[in-house]
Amino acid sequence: MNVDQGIDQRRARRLNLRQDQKGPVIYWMSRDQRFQNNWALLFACRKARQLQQPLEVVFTLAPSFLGAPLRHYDFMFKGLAEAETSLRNAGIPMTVLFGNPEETMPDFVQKRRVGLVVSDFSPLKLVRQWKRAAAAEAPCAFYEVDAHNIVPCWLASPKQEYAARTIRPRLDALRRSFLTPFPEPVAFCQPASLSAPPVNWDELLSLLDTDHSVRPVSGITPGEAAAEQRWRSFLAETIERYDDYRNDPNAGAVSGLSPYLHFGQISAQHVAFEASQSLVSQSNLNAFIEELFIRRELSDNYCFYNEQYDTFDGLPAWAKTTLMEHAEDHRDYIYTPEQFEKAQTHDLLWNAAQLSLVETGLIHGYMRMYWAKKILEWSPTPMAAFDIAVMLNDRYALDGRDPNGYVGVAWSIGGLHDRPWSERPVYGKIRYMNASGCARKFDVSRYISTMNRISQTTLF
């Protein structure tokens, strides 16, 4: 397909009022490190051969991003390099910007007279706020492309959904129009003069001011091949078990592409119509049709109108009163953030899922639930049990600092794209979860065994 076919134009948004200029065009990547199956890359392509310019990508490394530890850094610098070497083979340069983006992107536009910029779409407030003060310092056209998404956030509804009901009709009346297959990214116009530095990806990870106590995994390979390879494999051999099995964590029913979804090293567009085209069942398609398309841009909805998605305030205002109504209750177990860090609580179930999030950096969907429940029902306050299973998810999770970890957290303490269920103490209203309800859908005694077996060594 040819680069300037499939590229949906309500993709694409302006974040100013410039106009394109001559001069490079730059794509400034950033949530979708990824070469192939990016709309943003494709729309800078596309410009860059409209206005006959040369296409450079742009990667804006701030000192600190969250609190992310090197765990995070260490797997996407591993993906970032496979991507600059499928750039470079392209005849795109890229080149690595160190420091605060609201800076160093409107310097690097002015230095190199750029014509446009072309970045990636993120609803979270830290990055919106870059490309705010960057797209207003620009003196040329300033775009942003929803490469993440099926449906771009801002076309699938103008306002905060209440749940899953209320988004699932709009993302379906648009899923037919969106989800196409990619053309492939070419340059046409890159003169051979056109060149970067290799980036020196291990001189910028000393430069960093990171946490290095929560070390790398080395259960999954970063990188965009990987994923595809993950993504291959779940589909041979693995999804025809997913709507029966993926509340097992004992089962290896899911598809475990959520670090590389996270991190954009794989498309969900492209994963959902690979899936849509194959046999699969129909069954076993919706389920995962629900929870990579319906569940995800929920969540990117969520965040990206709602400014305080992050903290106990953003969550409804039923949710909130009924949990600040039973604030004062009782507490059978109450755990400092180290003791809940450290796994030391007295349920050898919750520890498990713990000690599962800071060995591999992964927790299984059905347990995070749990997880975070109980983080509610043993903290003094629910503000504080909050504010510590984003920090333990942000911190230890490949696929922390991202809407569906903001919005799983929110939804397990939170109420949030749920209803008001029985009242109980501690959780109000709040949907309740328990070890037994846990020991009805899978063996509870095997994953605690195979996860205390994973965490023979220990980062404590």
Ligand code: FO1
Second form
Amino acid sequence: MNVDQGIDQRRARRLNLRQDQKGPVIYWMSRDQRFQNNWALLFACRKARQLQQPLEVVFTLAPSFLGAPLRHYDFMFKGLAEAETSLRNAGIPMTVLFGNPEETMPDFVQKRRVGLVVSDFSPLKLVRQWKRAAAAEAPCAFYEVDAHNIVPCWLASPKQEYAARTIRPRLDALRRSFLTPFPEPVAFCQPASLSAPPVNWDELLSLLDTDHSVRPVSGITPGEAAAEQRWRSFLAETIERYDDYRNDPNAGAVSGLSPYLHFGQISAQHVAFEASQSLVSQSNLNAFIEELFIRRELSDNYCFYNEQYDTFDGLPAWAKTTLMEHAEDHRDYIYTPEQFEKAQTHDLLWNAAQLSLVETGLIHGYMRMYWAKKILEWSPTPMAAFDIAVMLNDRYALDGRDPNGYVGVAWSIGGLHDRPWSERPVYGKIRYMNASGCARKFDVSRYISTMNRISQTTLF
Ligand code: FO1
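Structure of the form predicted together with this ligand, please, following the form predicted alone?
In what comes next, the whole complex appears, and the chain from above leads the way.
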């Protein structure tokens, strides 16, 4: 295993076959928007030291991104501003390029005579297209470093995995060599010229083509420091209740890290490593690592190997077959996307889940499954259900537009990574959930009144 200064070389792969050139080293930050515990930044820094070149960070801001509304840019920009400050304090300037990344990045590489580019890793096809175009045009070397997963996605498996049980042995086999602490961010390479003024985030916000009707959320503080704070309090006060209470949305027993993980404001590896070194009981550690490591990396695996991850067509064949066999079944209720969006169904529990999405940008993991399955039950077709669930999740959930979100919808509506269950109307053999099932697990009326109270407060 070739570990060079604490960085396992298997974390990086080449996106073109050109050599490193003489010129500044660029970390093209996209998914992992943080200073600490960032393999892509550490790899770029080591390269800069080797080549005796300055290191710069570039963020390419697209005019729009899969329909992301103001809520997400507000959260992301506050996190990026914090990362910019941390980088500046380490002598590393950060530049934001506004426009289509397929054009702005190649243009930057040319103009600045860049020596080599290091990008982080996202399996989303839009981001992969940006990098494919930029790497093809770049006259210099282009590396991709998976700073998001503990085991680099392309190493975990060479193909789409069927379920957690098939990827788990592969991830477990590599866990020992990849679930490590991070090398200290030693004094970063020679400070570059920090003459550039700080990024004007407010001006950038005004340039975006984004829907301002989905307002910023108030209940969660963005950024790397707040993410770490959230993690520390979860580890100190809550993780011991995780296994027993994680499916109870009233219990507040989940980490609340998913928006921070989505924007890369905290490292999953850092969280998993600290958890495994802590005194937490084995059952709680196993349950937490299953979600944070196995399930999350299974989601990246799905999106990486299945380009139809965001559509009904990407679903397993058995699931599409059974859902289509029941596509004509009678539906007791049918709602339009607007009725779903405005939480105007007959089901108070479902409406409460939708209200939590709209008002807080968060929905409890167990409730997201119930929420998506009822969209299947009350939509005219399974294809429509899939699209409505993805649209609402991406529009309101802070962790939307994320592999975890696409896989969550595909699991709930399309049996992805699940198995066939006993056949029933509309669902076919897709696993069924209902309100009485929820009532067996938690106090439904308490959840409903909590969410209604939240929506009252934020409405006025
Ligand atoms: N990443 C970028 O590199 N540029 C963007 O303009 C950008 C916008 C954006 C908006 C909403 C959102 O949820 C994520 C966004 N990302 C952006 C983050 C990044 O692309 C993430 O890697 C993926 O969303 C998740 O893999």
